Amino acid sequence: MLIFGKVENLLIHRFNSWLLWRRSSVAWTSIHGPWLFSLLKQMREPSIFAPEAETERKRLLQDSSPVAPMDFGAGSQSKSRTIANIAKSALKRPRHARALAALSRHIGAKNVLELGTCLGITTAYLSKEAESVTTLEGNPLLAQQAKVIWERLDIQNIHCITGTFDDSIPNLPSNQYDLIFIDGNHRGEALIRYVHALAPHLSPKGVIACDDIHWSADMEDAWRKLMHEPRWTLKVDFYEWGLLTANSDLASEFFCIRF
């Protein structure tokens, strides 16, 4: 009963949060700033779509292989999971993965860092739009599944590090990343801790994308705190994820955008 109560509270929070976001959000076509408008336009670019990765997604959704849970954050309470369960609940939607890949293309990312590989579909999207992608995954079974997918897709520019985020971040292979995508854990204090730990690794015009910022009241509060930090210029809330950049060429603005 306690688990059902927690799930019910999360669902109520997300519904109310979405209503508030919806009321304050604007259509992407109403944005006038050239940097942001160009990004939003690219997010809808058909060439960003990765049909080979989507074929792998369909295969994963039919895979009943068991995976023992190794949840390092506020994820599923399920005690038994399959590849299909994880693919259904944890993989980013195609539109979401395409938006992140468009962001990488837009900023001309050379090095991308992803926290939370999962089954590697979003990583595959990002690999098309960057010279190299470093991705961190705590569950070795998921990391292995992701590597199988990348091999099937003949992707050569992904470096996967297996281990907890806190253990892996101090040993990152690069000192500077143009795009950092933070997914996984889903605890507010962890989100703030990761952003603060990774900000020194962000290139001057780089972007941090924070996933599931409205997942819970805790995550939402953390997102608000991050937005109010003076280091960030442009802040964008897409509901499913948020964007932070310290790019000094951009005005200090905040938007909630429907795209």
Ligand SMILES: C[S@@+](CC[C@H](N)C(=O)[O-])C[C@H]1O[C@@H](n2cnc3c(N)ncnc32)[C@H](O)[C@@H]1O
Contents of the next structure:
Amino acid sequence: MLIFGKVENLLIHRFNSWLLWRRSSVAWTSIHGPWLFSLLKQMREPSIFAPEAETERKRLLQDSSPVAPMDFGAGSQSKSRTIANIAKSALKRPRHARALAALSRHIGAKNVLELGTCLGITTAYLSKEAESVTTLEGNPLLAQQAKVIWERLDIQNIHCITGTFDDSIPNLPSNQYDLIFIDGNHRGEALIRYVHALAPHLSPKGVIACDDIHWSADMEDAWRKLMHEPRWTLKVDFYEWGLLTANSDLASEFFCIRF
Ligand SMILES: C[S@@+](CC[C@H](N)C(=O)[O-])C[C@H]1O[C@@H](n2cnc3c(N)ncnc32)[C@H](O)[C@@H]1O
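To complete the pair, please output the form predicted in complex with the named molecule; the form predicted alone was given just before.
Everything in the complex follows now, all chains and molecules, and the chain you saw is the first one.
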């Protein structure tokens, strides 16, 4: 009998989960609701690109400086920790970072909150499409690296708070965020806890973007539970990430969308 390890089980889960998602997903062009269609169009907009952040990403991918690992929950399975490893495995890919920046532009976000700064590349994208970005990071070394990058890019509207999410959330500087991006501590129980703690901080037409919703069976379960909460109107599953909004102008609908 074959006994699979944790990594193999995760891979099997992701494969099955992707097959199910793919079967129920629709092409972005088949969406008719104006709010969502316009967001999806914006997500493909080439002007939403941060070439200077991409130059930094390339530099990080060559950086073999070691980083002391810190475990806050269900992070990467990899034990190897250099800046390059982290840049390769943890940062959102350009297409994904662009989609989040497009979302921020689409909703006209003033204040954005990110949970999980890492090396600050997605934060740099978001900073171009919002008045201010607050970002939370538990690893001081990563937060420091990110700050150096933003300084080099001359970005001045990012406020980084170092500490665990649980310690930082009760002391957030603003009461209202238009976009909240949750990208750290990928455990189902933590995702639900963060969404519940942050929902009162979400502006009435704001959006919560949850990353890695199919990363594990536990995360997928949490995403399903959240999606079924009656407070959310529109729910969208892009496989890599999902969005929830309580915007009352929108119909109560759920879509899995390929884009
Ligand atoms: C996937 S990375 C974020 C990537 C980043 N959003 C990007 O796309 O460029 C997740 C980050 O969250 C941090 N993190 C995870 N769990 C945390 C927790 N409970 N408190 C604080 N930081 C945490 C990790 O140190 C890591 O840097």
